[in-house]
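First, one chain by itself: the form predicted alone, in structure tokens.
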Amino acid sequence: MTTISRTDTSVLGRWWWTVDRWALAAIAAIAFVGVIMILAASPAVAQRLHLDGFYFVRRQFALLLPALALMIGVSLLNPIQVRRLAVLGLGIGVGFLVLTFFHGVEIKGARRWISLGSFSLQPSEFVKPCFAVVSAWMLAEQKKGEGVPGNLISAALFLMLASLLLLQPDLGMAVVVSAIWFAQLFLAGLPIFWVVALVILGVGGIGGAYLMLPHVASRIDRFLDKSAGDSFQVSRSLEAFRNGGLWGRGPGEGMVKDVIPDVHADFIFAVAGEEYGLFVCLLIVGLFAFVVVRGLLRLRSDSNLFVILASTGLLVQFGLQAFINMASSLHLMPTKGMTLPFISYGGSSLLALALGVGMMLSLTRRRVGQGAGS
């Protein structure tokens, strides 16, 4: 039972009785699963790299509490403050994105990271939630009919971000940003002609990436035909799910973490499947689905277009990222180095997801007698 009274008018009291506590509990449960999975998957990776067994565990835990504090802190903001934070974050994020081309660290042929001492920053992770909010603001301003060219500004921001991401190259991140923007345009009342045109453009873009980016072509070829190249990681991942069965082999008994290089990040879902089985995997899927559906349901009673569009964009990002990671592990789509939210190892991802979820929790708070965009 909570000790915070409904008559408590403090900042914390008002927050507690207006925030979506069910979504908050689901996020906490996902983070708890992440703690267990990092403990299970990362020591084997650290030992292969000749590091201390708990090297990745300590690094992840050092950022987990600050990330959760960031999420709660952002959820305390009002919509105007969220909007200002997003504008600031987008400006800084774009600046760092450009900086990756000159001072970025190249890993596996891509320049997506900037080294800040012992911490590697991936700017694109922070750009995603900030873009979702700023784009929603512009689209909502266009609908007001006050002369703000919101659609044009939103489109220009999208094209700029998509171009920067493809130049890194990071097709997966570009796809997520595109999905966010498309969902917002659809909800904002985009004519069906433009919906069809954008779908065709998106398919054409993926086709162009296949033809122009060798690593994209390689991943798609390996997805369609395992004999077309090295499919070791996906094969071992599928084997892990088969070995796990319904109930799993037991904590610490999995073998996949000993053979897949990125098992603590890209393929951590396979560790869950092997050690804890199908039902725990379904529980993880259910937690992610619950957060997305719960957030969308909260928007049914909201009439503010900015809040609806921004929250939807943030939920699309959260849900799509989880889907891409899990689907890649199950060979339902080509592999894409994308983390499983709050579960996979990754400092930039953890902090950026905390920022995005905090924004979503803020925007979906109940505000009786107050315009959500005021």
Second form
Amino acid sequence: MTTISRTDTSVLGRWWWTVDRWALAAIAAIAFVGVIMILAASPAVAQRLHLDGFYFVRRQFALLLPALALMIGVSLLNPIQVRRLAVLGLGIGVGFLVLTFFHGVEIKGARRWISLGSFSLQPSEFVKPCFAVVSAWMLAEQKKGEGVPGNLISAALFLMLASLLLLQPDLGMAVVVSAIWFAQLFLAGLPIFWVVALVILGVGGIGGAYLMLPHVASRIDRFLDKSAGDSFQVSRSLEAFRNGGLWGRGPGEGMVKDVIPDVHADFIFAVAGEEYGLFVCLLIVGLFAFVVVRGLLRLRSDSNLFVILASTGLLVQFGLQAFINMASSLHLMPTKGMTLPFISYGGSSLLALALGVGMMLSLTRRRVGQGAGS
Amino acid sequence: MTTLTAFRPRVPPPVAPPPSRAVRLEGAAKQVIESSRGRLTLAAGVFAIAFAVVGMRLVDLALSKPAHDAREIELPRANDSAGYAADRADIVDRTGALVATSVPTASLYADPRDILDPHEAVAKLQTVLPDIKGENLEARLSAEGRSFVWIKRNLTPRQQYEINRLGIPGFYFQREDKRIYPHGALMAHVVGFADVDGKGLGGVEQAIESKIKGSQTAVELSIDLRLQHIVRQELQAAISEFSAIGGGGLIMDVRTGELLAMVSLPDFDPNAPGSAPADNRFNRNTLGLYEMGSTFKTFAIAMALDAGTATMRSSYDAREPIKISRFAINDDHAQKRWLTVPEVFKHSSNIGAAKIALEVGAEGQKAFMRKLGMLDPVQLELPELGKPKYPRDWRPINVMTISFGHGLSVTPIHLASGVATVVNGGILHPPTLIKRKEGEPIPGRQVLKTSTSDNMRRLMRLVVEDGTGKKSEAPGYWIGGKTGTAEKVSRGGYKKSARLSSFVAAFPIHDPRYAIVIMVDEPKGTKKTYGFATGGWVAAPVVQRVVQRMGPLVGLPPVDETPEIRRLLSVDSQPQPKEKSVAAR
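Having displayed the form predicted alone, please output the structure of the form predicted in complex with the partner chain.
First the chain shown before, then all remaining chains and molecules of the complex.
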């Protein structure tokens, strides 16, 4: 590898010396683990679906390089370009989101997908990071006091998005988007009274979902009462972690991938636990924790409110998604289909995460001076 | 691509801006940024805790014991018969030939939790076990919450090998004993059978379960497989010849009460007891209750001789049928004259037997029958034991009918035991299916006078030499016997066409070793027998052939008559007519 000189002032040279290389390395490591896990988990699923064994592997690998290119490309942008990209992305994303209600492909009881030739696209995945950036922009604008009703616009965007997601219905996404927005409001100096009020509202919202959405109710019931009905996937998943033990049963020796239907997406963590054991799992958790916690702590030294809010939103999305996926596999919470970033199979998820992380890397690049956001 | 200008930091204004609204607000933004630092720390802390919880949960799960570790598959061990302890003892015949044994086999079961694809697994399995019911098994394998499903018990080693080779996860083998009956149907009613779980469900297997289960000491039966085979073959031939519905055959050692052969036909293969009709499991010899007919005259005369109411020289008026209320007792082979006791027996005179019995009376007859074991179930090592049926109110009419074998239902075992007692000197040895140990005292009690037994042997020889049982004669073997042809009871009366033809015999009759009972159920006469299907035509020839075949085997080859034999068998039949009333007493 050619070394890049400190004095290199080319685009890549500047990028290399300003980007958060530790975060980049952690993301690369997660993506590498993802490659191995897709190889481990997806052939079993493909065979069960009477597809070619490497069907999912090929599809995922085909998107991996474009995704990395997207991530790095986006991270080359400056904050203003990121903002523009986010506005554009949010507009298109919401457009597609609305389109799902008319031309969506219904999969397992929800309309979340738009069919684009051989690929189907999940607009909500792309909407999340874009929303985080746009919302951060608006909240930062409000604080600037230049007459932009940022808070209002942000709230309106949030309510629209949350409603659209609940209508699909996609409670998981709605929860993530809510968490993003809430974290941003929190950091934007929301008074503690409102923080508490919103927490209560959030809890009330989940309670409402429990009462209004039967599949949510059954998920939660099954989580709370192990004996009630089908907890097949979760009990198999827990068995996988137990069978894996400290060192795992070895690559390819797992059984859980053969019994859980969407193991290459929602339960890929269980495959890791069974075949590679506790230490690899802890490594994965550690990588995610490293990216999120370090990212958040690093933002403390930043002085651009837009950057702080947008990055926080993106990190919260990234971290929350990882947490929900792993916690579901470990029966720490009701099962919620959510991808493990850069590890689970899923084209939309991969590209959208690349977009989000790219934005985050771009925003957290070291900038000289403070003016980028103004 | 982006332009580098975008990255150029904005140059701060060279002069300090005048204090304005914007500056105040910028101060507000700064304040927000200041406060956000603490809140960022808090958010980072929340995430750190969340990921730490995930990590702890991982550690907790990884260190907990696996619910089911598929790595510890129990491999079936090599079947080392030397060190192998079966769960049921072997059963052997009196010569040591194996009758029932347990062989270790592999039984196939599944743990549905480990089955990846029930449909595929079943489809593969059917290539080795084509008789598996696919849909049924698939349903059972797909059922959630089950961890154990039997698929097939007692596989052959080849099947086990083939299934192993399929390599289907979730299929396991369990070592199980399979009960094997090498002789199949031959010993069916004696040994019975054990179910797939090794529990006796019939015959000796059930009756002495406690001695067989968990024991390593072989159970020795009294049966001699060679004799068993002879009886079964000859009986089967007679059943076929006379289109009978079944039959029974017994050989008993008259000196010990041991049963050397016990055949009930039709029978079944204890290796697959379900493959024959359930009726075939019915043991005619021990569970079947029959009115035995004229063979019972043996006991009527033995009773009278023993009681002293008749002697060998007593004679009875058999000129007219006995009419009692609405019944009439006739003779089948009517001589229409006065008959001595030997003649009554030889010609099987119902009238004579009835009159002989009447002299003993109801009380005496009942006591005699009880003494001979005819009124109680036989104590035998079988669960299938019939309880004799006899009149509660034992009236003269019963005395007369019972004298020629009607009105009292017993099993063929009763008959064999009674005959053995009559010929062996009058000692009743309880019948048994278990070989008596050498040197141990043989249980028995004297129920008849020795002299009675001596005379009864002479009478039985007479039947074969010059009576209804001539067709059983096997020269040199010295068979003695008595025929019996009973009309079977059907609804409300006796059926002429449905008969039980039997023959009881003992040989060599001058010094009896073996008692034989052959009974053929509902034989039909043939052209060869001129349409007759009586005991003399149907059962007696079976006895003849059985004796001819078994004699040499048991060390009793045919012998010429010796003065000793002549003395033992000579009948002093000088008639001494008695003028006795036969009116009912």
